[in-house]
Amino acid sequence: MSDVAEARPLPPGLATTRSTDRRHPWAIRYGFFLFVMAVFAVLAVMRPTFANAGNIESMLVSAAIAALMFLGLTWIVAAGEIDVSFMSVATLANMVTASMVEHRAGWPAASLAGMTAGLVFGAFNALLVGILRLPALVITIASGALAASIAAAIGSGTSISLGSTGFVGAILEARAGPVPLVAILVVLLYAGAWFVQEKLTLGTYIYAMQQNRAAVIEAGVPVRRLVALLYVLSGIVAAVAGILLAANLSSGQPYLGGSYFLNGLTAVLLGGMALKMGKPNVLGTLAGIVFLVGFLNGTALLGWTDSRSQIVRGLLLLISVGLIVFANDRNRRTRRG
């Protein structure tokens, strides 16, 4: 990353985006967080079991795993790219890990194999999208389909049950007081990611790439290598999530990626309306994940069918896309003015 450190300063219109974010009204910047708390309060009143300690612990574990899976996607979307293979990569890592455990390879070796699968597909996307500049949507659709096909082939289209969950299961079961350890670790990871995105030069470049990539290239930033790095990161964190899911579900599931696709895009885009007004950011994504996990859990307690929840999630995705487009349009007009 020495090239990034030595890059020339960005043009003023791109370099000052962080300060202009603070001009948005307080209610707009923090409105989504207030909305999440209001929805949770309503769910707790309607179904008191929603606020039970056991239910909250279960939601925190689910949210932590999803947060890992969506971290790389957040930065990729913030940079103006897209990755629709993240959930398939997680599924592949899940099946690779489960298959090796089933064949008595042990959880350390199985986890390493799952991580390797994520790294390979992350590097594949990095090469084709980041270095060769092929269309991100087409490439990640293709790589995601390949990862999903391999995952299904590993188990011949069926799940793989696991008799033990090894050290990964121990991590998921560990508690620091009433809080799952994995949730604390993910919060610390997101705190570090926030520092990178909001305080370091790398974060400035990520935001600026979405605004005007030509200007970033003109400033001497190695954009191709930076995009490649983001795709490698996405593959790795998706693989870690897949490994955790193998232990959490005590099985390998060849088709678990479908539900995470809609949740991932919705969390990232909804979160893009928090704090940064149209710019995906890690704190917004974390809030979006917590909202979706809590909403799905609460509506299940209320007796909603899965199809009803899917409809609401689809509407939320459409609304978030519309708000992102509107906010970016407004930001561009503000900068020109």
Second form
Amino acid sequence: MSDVAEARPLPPGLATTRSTDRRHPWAIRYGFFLFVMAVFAVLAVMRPTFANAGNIESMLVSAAIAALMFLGLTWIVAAGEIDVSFMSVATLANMVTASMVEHRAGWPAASLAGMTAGLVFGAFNALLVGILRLPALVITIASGALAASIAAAIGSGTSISLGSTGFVGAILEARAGPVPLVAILVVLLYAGAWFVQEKLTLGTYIYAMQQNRAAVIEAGVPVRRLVALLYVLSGIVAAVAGILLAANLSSGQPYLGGSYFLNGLTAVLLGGMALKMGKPNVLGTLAGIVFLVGFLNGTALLGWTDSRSQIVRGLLLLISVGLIVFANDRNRRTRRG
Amino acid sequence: MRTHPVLMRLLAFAAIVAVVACVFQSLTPTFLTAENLRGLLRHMAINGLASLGLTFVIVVRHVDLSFPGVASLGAMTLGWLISTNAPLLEAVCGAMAVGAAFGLLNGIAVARLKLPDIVTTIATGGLAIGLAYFYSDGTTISQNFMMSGLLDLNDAKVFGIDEPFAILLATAVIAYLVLHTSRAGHAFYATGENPVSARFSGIGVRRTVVLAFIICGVTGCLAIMLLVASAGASDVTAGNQLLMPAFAAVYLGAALFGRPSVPATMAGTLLMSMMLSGFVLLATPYYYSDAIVSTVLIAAILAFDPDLLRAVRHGIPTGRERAV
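Let's compare: the form predicted on its own is above, so bring in the form predicted in complex with its partner chain.
What follows is the whole complex; the chain from before opens it.
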């Protein structure tokens, strides 16, 4: 069940020039990484502060948190489903943690409560979408709205500011040499996820479900439980990200979800173009996140307004969707011969 | 589910409405006063318009997540045009043109370029929000609103009905005529049921999908016009509050009446607005409204899901799924 494009020579037209792509399939596979490096180089030249140690560190921390939040989403989209509740679940975990800390419950207990909130919503989505096969989009819109609403209710509509950041803050502060520890941990987590996705049957099933769910069911794979597992995973990782954000922002923010929504989908779909030709995959997501975090940070340093970066993000998402459809179309044609 | 006669469903709907009304009336005696019912209908007009357009998109089996963002852009366009002394009609047409343009963009992307509807409309919605910031750098616009006559829209009466509700009624009648009595309406349902056979029946499938998205964009901007008129200012986040009630109304109606249709959507909107207005009377804080709407939505989907009903009748299905 490995990637079709790996086994066969690439179809013409995927790369920019027709004559070279048969010999240089890596240009598409790794083109996105080159693009990211080029953009970063330009930003670093235009605004030298972009490449400051302090700035890079803070970018790594934000990228690590975002990467946690989008890990579950990557596989859900890869499996042909959708989750639009992840950012609200993160928000809820963030507010639950913050309010527990505010009420002197201590960070360990508060984090546990935040995790539980994420687990509950993950399990809720898993039950409705995975087990009962209800429409994923509407259910996750509704459960996301529910989570966001509860999050706002916890703080009565306003944010909760925290005096201490506890052991979560210590994790975020910890450095292994010059690199934030949390970034290394997330990279290790993604390496593990890459192994699961590429070497274990679970990963194979995820991509197979997207291509032909009926066939996977006929093959005897417990599809319902598999989809349920993905939603639970998404709830948990989103909750962890929300807890880290509580320490990172020293506060509980009831409306932080909005900006992560567009970023999450953009990172997953933009990253889907890298390495696997239009299939969302964990390394691609990681690259997409690094790109988005760097891009938003760099353009903010250049003095771009929010509206301009919002428009660029919308366009990037549109372009990546277009590229993915185009690439999958090509893949399918190659397969038919 | 489809074997149930329409009458049964109507009775069920009437029973639910009566129960909801009784519950709120017993909790707060002001619920069934004329004043509150007028407010309820005005509130219903905003959500009803947005959900009417969404109905068309759902009927062709697509999803539009961009209309809240597009509506925000429409609100800012409307506000900007009015603040530059444009006549009211021109300003409203400008806002609706924005809705139509984004609907066209969505439609072409989904129908012609075959892009996945969910992600594409999320992206175009994000694009619209970005553009909405351009008029005033994100600040609210309310200059000239008093003079323009926009605010009168909220209080004026047509044949003794409040104008917002009159606009909803007129739009609903037009939508009903289009979707349920014309050839074009059959085209929408046929496209949703089976695009391939629809095409072989001589239906312009792509055109129908594009049309559905345009209708959704335009009605979203109509809804936001009423919202701006009642709020008295254009805000860049104005459209966000349309998303949940609109989806809930369409799916609640479809769950109640077996398929998405104009009357079903109106019924869903009525139920939704009754509950929201009831909870407002009970002094429930605003941030609970989405929780109420989404709980009702999930409950409705759960209660009316055909697979689930079958499972209840014949025992819980095993982990193995029927290959559809």
